[in-house]
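Okay, so here's just one chain, in structure tokens, the form predicted on its own.
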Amino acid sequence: MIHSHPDKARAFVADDERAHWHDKALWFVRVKRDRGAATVPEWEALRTAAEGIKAHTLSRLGAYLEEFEAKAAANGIQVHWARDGEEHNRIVHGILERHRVSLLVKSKSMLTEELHLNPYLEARGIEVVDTDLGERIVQLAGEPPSHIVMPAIHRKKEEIGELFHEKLGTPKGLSDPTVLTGKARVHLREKFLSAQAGLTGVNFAIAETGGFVVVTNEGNADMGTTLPRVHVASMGIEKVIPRLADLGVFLRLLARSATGQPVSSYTTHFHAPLPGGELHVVIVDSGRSQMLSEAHRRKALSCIRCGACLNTCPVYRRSGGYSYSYLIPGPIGSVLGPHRDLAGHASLPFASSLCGSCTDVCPVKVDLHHQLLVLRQEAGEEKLIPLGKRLGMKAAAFAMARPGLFRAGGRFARWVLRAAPGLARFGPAAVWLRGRELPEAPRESFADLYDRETAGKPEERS
């Protein structure tokens, strides 16, 4: 099986058609999100302080965790502690079977993939629907979403259409999004009717109130949950802000940055369950806590999963979700695999070009490019990455402390780029070179032009 991103981005970008499709696609929504913030005078202001608040409330989570089971329970939620997938996973089993549940429609939610939830309960007979578009073609396709807003985005709509021909029986050959719409809400309807419970996840837990706020386009998330007379949300322990009034805050963020609408078309809000019924709020741990307890690692608990950073990056944009070994693809999966196992993720800190546009997007400010770049150092102190790419850059090191060696090599390099430019094209610059054209070698270097043009003026002194 292959682990490592080139390989696997090697496969994807082998359709070149389809590896430029999906560029311009992701490109589109980036742009959208930058006209949603132009509307927004104070855009800068509101993204510090959503940093803010999840630095505070990361500062105390448990106080603030507390108060929301607290708070919730007096709501008349039942509310349940999990340390792992494994314990989150047997709770809302026991739940479903309690009720003798057969059938769950589920909204999208990143947790649950991450806990394998859906190939639990189908391995005990509860049959999962996927209520989200984009992760209904994903399900149906056996597939994990690519990416975490979209999560078919990486199929276009002929596939879809036959897709759909294969599983829901529609016609052959139909590709017009509209008319594939609607035969999925007709076959989602059905599920919806059927299932004896609903299960989503948790964009925001407030604190203060003990209601949690869940946010879609579609509605599905609402026709889960109040349909079924049981309602389950799955949330991670990083989801919790402080007061009801923080959540504006996020929300002014969060379509934006996601998809460049002002507002997403549902944002509901839970405080209790609904008449006879029951709600359950799962929390989850799942090596969050050990994140939060190394300084370095925290911040990448604040993000709220809006994948700007995934519709901005360069790398991801052009290698696709499944090039990422790691659930979560981009540049905040990039950061959160490592985080957690960097021996199993070892390649992702380096599937960046360290341009830093994901920091730029991030509605929460995570330093995303800086945290790539700590965990590629880290990958190098635990030797997990080749030798070869190690002895390099001791090399490097050992010229760049050396000013006079490291003029003596930007001379050579100059000449032999000037002299015989194939050259270039051998060894470990191969591979990065093959889709690039390197530019002229200038005849001199910048300290040099800066040593003529200086040579014998007088030092200014402020």
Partner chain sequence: MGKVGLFIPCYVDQFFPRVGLATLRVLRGLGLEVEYPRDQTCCGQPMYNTGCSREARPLAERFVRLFAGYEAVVAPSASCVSMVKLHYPELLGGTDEVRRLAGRTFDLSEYLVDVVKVTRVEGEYAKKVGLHRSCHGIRELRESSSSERMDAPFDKTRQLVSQLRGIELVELDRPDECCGFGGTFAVTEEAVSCMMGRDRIADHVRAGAEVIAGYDMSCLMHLDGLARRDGTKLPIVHVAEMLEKARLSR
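Following the display of the form predicted on its own, present the structure of the form predicted in complex with its partner chain.
Left out here are the partners and the other molecules; the chain alone remains.
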């Protein structure tokens, strides 16, 4: 295993102050989410409805995509289909080339991260500027996003001030978020005004009306699609929903789950190009139809990318986005990555205590922690579990299938722990003992106490 979550996590945890800072910043978002959700009396019913709408849509996804395509075309939107990243990137590049685009402004799209669009376009001489503040920060730093909603959540404000000083020529020593945001506004406004095309993701595409919705707080998607005449929107096949009215359900859940806001600042509905402009939608598969064809993976396609499962995950908060080998970190990434390529992300299904907080927080009720458990079984079947662990489990299962052996072994182990506690460091408990003590080993097991209790004999104090 080249990339192992435990190793990266250990390194993150080693900086105790920073790890706690990261944990608290994200827990704060979780608390805001709780407050936001609590203002909606029908919250749980909305989650159930959202789950149901997604399940319904996924059960006839082809038909809804065709409906979307037909309606969108009637609205003057040009619809393209791409099997994979290469095809998607080629289509996007073709559109940009035709319009002689030298500068593309992008709003946040995890899909284009997945498809590596930026390097593809940059290699072909197009300047690509991510315009979401967090995305711009990580782009300037040459890093991938460490969170799907707050891409630069791992960066301290002083570090961002330093980065802006280096890359944007701002004065040294800035760290006030308002000042830094103001600098970014000036820098990016110039980009918005000089770009010849804008690219956005798609939060929801509506089959019934042939349009789509993009949600931002900053207004960057709006700046990027109202000034340049060409707008390209990239969407995964799973983004379509049946009806306009379904937005009422999803939008009540999305922002509250993501940040605790009752709705994002801008929820923009695109159903036609700018007058005299062009609007392109690229519908991308990239492994999604494969996931759809396997019933136990299907549900993960319901994700609406709110990031709530990251914010609530006690492991994500304490290990950071870069400890995950898949580009989407946290519980949903630990499900999506291994569903696509288990061998490539074999440590991710195990990067969870299976506490289930992700499942309960998910606005569309993806059963994340159960999916992780299912993926663990697949990893077991495919021998992707470290050998030591596998042999340990085999040995334990062997003993546990033989009560006599279990009881004798237990008695012996407890005797060793009492007689020579130092020996434990050399046994299977070595890792446990790095940061923790073992429980004290009693002389008698429960089975011994049970016999005495049932026979009415007094308990022997050990």
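All values reported here derive from a predicted model rather than from experimental measurement. Whichever C-alpha set is largest while still superposing within 1.5 Å between the two forms counts as the rigid core. Numbering follows the first chain given and starts at 1.
After superposition on the rigid core, the Cα of Ala441 moves by 2 Å or more between the two forms.
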